[in-house]
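Take a look at this single chain in structure tokens; it is the form predicted on its own.
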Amino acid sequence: MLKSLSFTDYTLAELTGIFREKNFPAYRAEQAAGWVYKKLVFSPGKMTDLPPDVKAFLSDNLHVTGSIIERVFESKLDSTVKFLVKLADGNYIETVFMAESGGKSAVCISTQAGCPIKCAFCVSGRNGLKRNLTVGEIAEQILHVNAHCRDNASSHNVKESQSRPVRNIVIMGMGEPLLNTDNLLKALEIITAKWGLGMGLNRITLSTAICPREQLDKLVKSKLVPNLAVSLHAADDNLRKKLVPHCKADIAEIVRNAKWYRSATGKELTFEYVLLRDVNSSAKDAGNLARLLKRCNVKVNLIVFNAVKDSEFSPPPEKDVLKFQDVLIRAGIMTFIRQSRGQDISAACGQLTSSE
């Protein structure tokens, strides 16, 4: 018996095994699967090297894809793209697409509808968490940007290097990817696999809040071990409790477990920091950062917060941005301040939600 409605919440071994007990040859399940992954195709009506009643059953048993397109959203300002993606039972999450020169596009995806984390500047959270992506609505998210991406190459509203197929993955939508390890472990494995996206995991980076060493520890031995970013936001555990009122763990204790993910698989750690004004963002809160995290040999991607509606919080200003910057610098951290793309149609950071 199925257990789920969807081909990309399987493995090509699980996806063999079904094949298996309707006595189809093996072979079809990774013929399916080259048709979905490589070449995009989502109706069993077109996967012209399979038979009829491989096509049947597809058709009758596994929809290809569990969730569709709702809207998409293009950016003036860049080349970014905002997907509304609806789920089968009614959800909604939100995907985003950039693409610059270079061919370096890069698809940022979702793990949960909603947040249950509810980070003080992120409106991702502010109606909870409704629940957990299966595996195959998170591969699926890639899946409909690569398809956007060839359907739309000669458009004249898609950038010519929308065109190019996705080349990196952030997953750093809605959601604590940390919270759902277990999904998003399988969908890293049918990510990665040559029969699935055959994307490389130096290629990937997960961005958690939370940072838990049980879950990072999952990662470590499934192998599965992508880059690795933590929002930290504040310095000292008083301000930050009241930025990420939801995460347990103190400061301590999330840098100590990144430093040992780190160790432990030879991994990109990155350290994020969205400043805002009057709150996060002063030359002293610069310098208890470089302290805390002198000694550690990380990046620090400094986010200029931004705007998302009846917000308590601003950005700061240019001048203190960058005088935030240049204390860090001078303790020896390498520190950028990163470009927010596509604030118009409220694709950056913190502004993802389920916008139906």
Second form
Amino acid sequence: MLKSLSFTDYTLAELTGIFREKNFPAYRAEQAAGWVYKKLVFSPGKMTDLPPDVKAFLSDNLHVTGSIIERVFESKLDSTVKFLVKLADGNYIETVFMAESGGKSAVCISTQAGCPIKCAFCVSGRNGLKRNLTVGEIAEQILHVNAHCRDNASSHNVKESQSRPVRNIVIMGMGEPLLNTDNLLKALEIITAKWGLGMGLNRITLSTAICPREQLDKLVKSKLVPNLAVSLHAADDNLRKKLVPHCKADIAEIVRNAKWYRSATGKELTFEYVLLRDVNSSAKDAGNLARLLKRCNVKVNLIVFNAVKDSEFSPPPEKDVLKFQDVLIRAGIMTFIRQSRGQDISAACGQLTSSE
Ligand code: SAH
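The structure above corresponds to the form predicted on its own; please provide the structure of the form predicted together with S-adenosyl-L-homocysteine (SAH).
All chains and molecules follow, beginning with the one already shown.
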């Protein structure tokens, strides 16, 4: 007797192997995956074209969602929705859905419960790392959002007929994705495969604060290569060590690794920079950043610090933000200011936590 497994932990090849062992025809695995990923039907009893013995096997041994939506928070400021997701072992993670009319909706997914990097201005790492998410826990975040939107279509700016509203994925929720690369890669296979969620890699962006060459190399070798965003936050190493204390690499190495990934994949490369008042947001800081990135042909996303509880940091005044952007633009660097979303429900960058 198999112990109870999670359906979403497995690729189709693995599911087929499990089905074969039970003497079920291989195509039944693909049929079941179709119910889960295409039709968002998670209860084997409702998978109408499966024979009773396959349904019984699924019910007894391969449950579909190990994680459940515990609470849903809807922003009154914009159409952002935050999901508090409870994992099978009682840990919590958060997933954010940013609905947009015109099909630009995005989901922000987590890869770890908690985070070990402990960026000075971010709450996700305050209690350290609880654990890596499993493959299924990563993939299920998208299933949950899609199913929720299907069931609540009218209230979330999504067309009634649009059964799978998630178009873009940003791997920018809780956790450092490149410390959970193996599980993330398998989840990306499920997310992008034709038999799975069938989403394009060009619509997926991974954000990392550490940018290690060895892990980027794993992505390249697997050919599951999302766009890359690198959380830089400082142009000099002393300051970066204070802001991102648990990153071993220095800035030169981070930039080198990021550029290597871009040349190996042809993917988009963006640097993220959180603007903190009196810390890293002066015109001089902007000049240093411009010198660092001038010839790199990259995009910069400025993120104005989002207030988090008990923080020593605050956002700079708007005129400093615009000045910072202006310095970069004058140096020929495409620079955007990221619009903050879902602030009233603590769903914005750096506000996600694993505590209920
Ligand atoms: N762990 C990944 C994804 C983090 S969230 C990473 O660090 O890249 C995405 C971005 O939000 C990161 O650039 C992160 O540094 C930033 N961020 C964290 N806390 C923030 C806060 N309080 N205000 C604004 N941005 C924040």
